[in-house]
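Next up is one chain by itself, shown in structure tokens, the form predicted alone.
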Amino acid sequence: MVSKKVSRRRFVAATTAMSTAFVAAPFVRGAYAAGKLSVGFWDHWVPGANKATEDLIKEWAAQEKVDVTIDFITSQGNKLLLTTAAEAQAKSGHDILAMNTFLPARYADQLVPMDDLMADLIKANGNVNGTVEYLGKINGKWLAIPATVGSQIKGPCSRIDLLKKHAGIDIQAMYPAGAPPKADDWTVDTFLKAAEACHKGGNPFGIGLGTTSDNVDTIGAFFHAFGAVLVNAKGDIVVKNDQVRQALEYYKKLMAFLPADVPAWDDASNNKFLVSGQGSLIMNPPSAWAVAKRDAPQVAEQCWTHGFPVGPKGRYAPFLPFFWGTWNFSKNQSAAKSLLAHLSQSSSAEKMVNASGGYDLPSFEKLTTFKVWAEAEPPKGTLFHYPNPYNHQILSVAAAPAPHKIAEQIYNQGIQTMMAVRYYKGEPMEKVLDWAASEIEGFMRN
């Protein structure tokens, strides 16, 4: 039995701290009829969540007689990203590797097509959402399998009491546990009025305008709600359109009711804001609620996760999927596909979701009604609408439908949030649009 030392991410209050744990690998004894396999998965922040994945791999490996080595690779310090780049350059490394968001497109030339496996999984588990297809199906070919582990919706998490007190909104009635949403009146205008009321009441919404993921994901969903596209699917720069102007006008109004320092917020800021008891609403997966449950139970028992407001072009929510890909230089591609099929079964997905406390989200439409979301508490039902069980929202990613190379840079550079901050601070609209167009032109030259 060989032991590897891997880093495991854990929450401390609303921030993360690093600790070290041992994961035994390889863990299969006897005759390895199907050879060896090396897998590298995202190192989960939820204590114990990695073990569910490890147990499923052990189960498969024992049955298939495969010698499996598993590494859980932290995303702290971009280690997972750097590992992916190094393996792609060296053409050597893990047979299966976890990749987030835009990475399947970035490494499309080096990944094994997964059309056969995806066809079977869609037949068994239902269709995937459009964002997963946009990110994982490149030039008509599936190049990665949507992973349960790490995938998430970053929707509103609201304080039940504060929305009632300041804005007169009963969010539980709007998004009742165990029943479809009754949210026709939950519009971008209603959202703006609620933000104003909560700001005046001393408990503002906590929506960041920095350039990190949480901030970009939120503004991306609002841009989609207005139909605001910076670059179209053909790769044309179309920044100067009325929908983008409308989105920026809306954000200028919204920012007047947010904390003054939101342009400097990172991905920990909104978590801290909720757990501290200051905020009436943030945009996040259930991570902040999970920390509040431990550190500020009086806050947690008032939290309710629900859907985005609807805009002129629809109701959009940010979805960030993880993928599992296999390199085309892998020496055991058939075993890799077999393991991915095992991990993608409904029973496997439910075990991983349970281990994460409901944080992880399968991408397949039939896998959005596991008991953990209905039973999570306090208060009971707080996560029922987190997985979008009624397809109430269109799951989206910021900067789509731009070609992946351009969309990834718009996303990573936080172009949309920077546009909003520039306009809020007084820069003329057309100057903001010119700046954004110039930045994107630079991405295209690189």
The other form holds:
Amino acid sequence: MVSKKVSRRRFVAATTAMSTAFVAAPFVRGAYAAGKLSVGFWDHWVPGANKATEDLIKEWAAQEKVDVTIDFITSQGNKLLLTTAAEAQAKSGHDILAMNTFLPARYADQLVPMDDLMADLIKANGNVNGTVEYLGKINGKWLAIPATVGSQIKGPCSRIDLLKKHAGIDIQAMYPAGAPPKADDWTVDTFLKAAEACHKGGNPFGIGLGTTSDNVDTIGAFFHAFGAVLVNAKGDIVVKNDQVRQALEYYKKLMAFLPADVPAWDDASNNKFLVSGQGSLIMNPPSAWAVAKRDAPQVAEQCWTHGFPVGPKGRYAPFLPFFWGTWNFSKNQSAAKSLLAHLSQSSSAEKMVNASGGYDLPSFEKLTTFKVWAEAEPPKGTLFHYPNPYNHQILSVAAAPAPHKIAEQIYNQGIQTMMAVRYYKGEPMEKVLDWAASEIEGFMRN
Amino acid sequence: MADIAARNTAILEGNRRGGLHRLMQRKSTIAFLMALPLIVLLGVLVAYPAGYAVWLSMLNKSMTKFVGFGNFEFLFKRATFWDVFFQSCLFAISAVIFKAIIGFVVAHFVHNIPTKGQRKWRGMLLVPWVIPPAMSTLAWLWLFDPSYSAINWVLMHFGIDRIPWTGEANWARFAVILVNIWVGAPFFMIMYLAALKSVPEQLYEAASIDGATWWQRIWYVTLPMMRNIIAITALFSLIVTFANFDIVRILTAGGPLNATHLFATWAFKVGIESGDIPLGAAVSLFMVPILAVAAAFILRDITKRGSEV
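Next up, can you give the form predicted in complex with its partner chain of this protein, since the form predicted alone came first?
Below is the whole assembly, all chains and molecules, this chain first.
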């Protein structure tokens, strides 16, 4: 065996030459030169809607030379929620993750501030509504970017024919396609009378009172319409007030005209109720209408999405935004922000909205007038008022303005719907309020 | 001198090797080594998560401070916790009693079927237990659906009013217990059937000669011979039923008005859905002492009878 000895002098000369060559060589941007990025997005239930997001990400990845892995994670069975909890615990996971409603606040300590990016986006796309700010800006810092995908207003979706037949209401005249609403008469009292008339006519309103999101969002908007707050912004329990009593009285009257089983409804129940042809009104984004278009076209032709009734303290509609956040343990935060900026451009948002058939709703005020909402049919203009184009309603979330950690529990445990059901079932008002106060007191722990 | 030292080292080495050889030949060592993969698996999948759950249950809500038993003390003061405690006990005890009764009766029927056709019946009766509960509960959900219940549809054809299966607290409790019985009764049936087959025929013959009635035969022969299997089956089922999650989660999600929450479903609601992981862990750990007490009683009884025999 021949052994070739390398002298110290020769070794130093060779390494110096190699180092010089590396330093002097021009930077060639190869494939994936800017590293890797993994994103976990909400798996859309509109078929094909993920494709728009995927294409946008691929377009950005090719431009920026980033190797991107995309996971679309379903919210069915709380899979997305569990993934978020597991990643937060393990301090490892996706660089960008979709988070709904209260999650940016829940994981505030583990998210990267997005103030710089949000400032640019607000400048380009207009301001965001108060609910997005309440949920995404924690202690003065933006911790997540409002996502187009999955964000929605859960306003009324009514049957044009049934409201006309049973209650004498021309909902299309109140909310004309292509024009501002003429809905001054659309009050909580009119709503109650319409609910009674439709109930008598055999086509009740389908408003759930379970503890899932659709049910809680609806009662939350009604509570806001009456000015009924359970916990104020300072964190004081203020359950025992006249506005809460008024809201509960109203719901007691309303529940008499709803199907008897509404306390057991989940987020699918109202959709089924409308699509089956039984219901004359539900509170939902246009997914129920989209399903009807496929499964019961004669129902879809009569659906009209519009605004909430106005209450003593204003006209509130539930807005449920999704956010995109980046963990502080993410290894490629600059690439994550760059991708989020790309996905939040007006053109990107429009592609996503189109792919979802108008279901997704950008949170920025300049992005609420895309053609898809005006053109959606049948009937033409059915979704025109869905994105609240005239800021006719105040977009809200149940349990606001309570501090996030309290509001999240009020929301997730369905305290407001349970209060309404208890009162409706005959529990005295003060006992219901005591129960709610006691439950909320339990949410105060740190 | 150096030679002696080297020789001593060699002897020691030989003894050590011999000792290791003997150790490896011991039955207990082999048994331990063979069980080691399972022990490691249990350690990773059971002991570590359990230990971690205990640790989590002793942290504050934001998981930044050790609070000892603070979460447990807090739970004791919550009305909802006591509702869940009551419901868990009601659910587990009533479901186990009915599963045991149905299992016992059906096992007797199957036992009396001629051997030729018995396998088919055994197979068919095991179907509810074999199907994954999440799947079969979905089918039950359609039967109990608040608006489109198939059972209500049938009832309405007989002029009976709709029943709010999942919309009213007591009906909802009934529904979740019923589904649990449906899923779990075949397990009791198969265990009891195995026990019945092991009762010596001579005992029944002797009882018949003594003029025992069918009830006396069950009371004085069958039941005493099956006592241990009944106790073990009941204990096993009590643990599984108490910790049930899927049936309630799918059928009622704990509603209406929290009336069907069990420890597991409420722990999920509090811990994962509402973001209070330490409190959720504390709720789920409440099952441990309750089940430990039940297990201690039942197992003590079995040991006592074992030593009497």
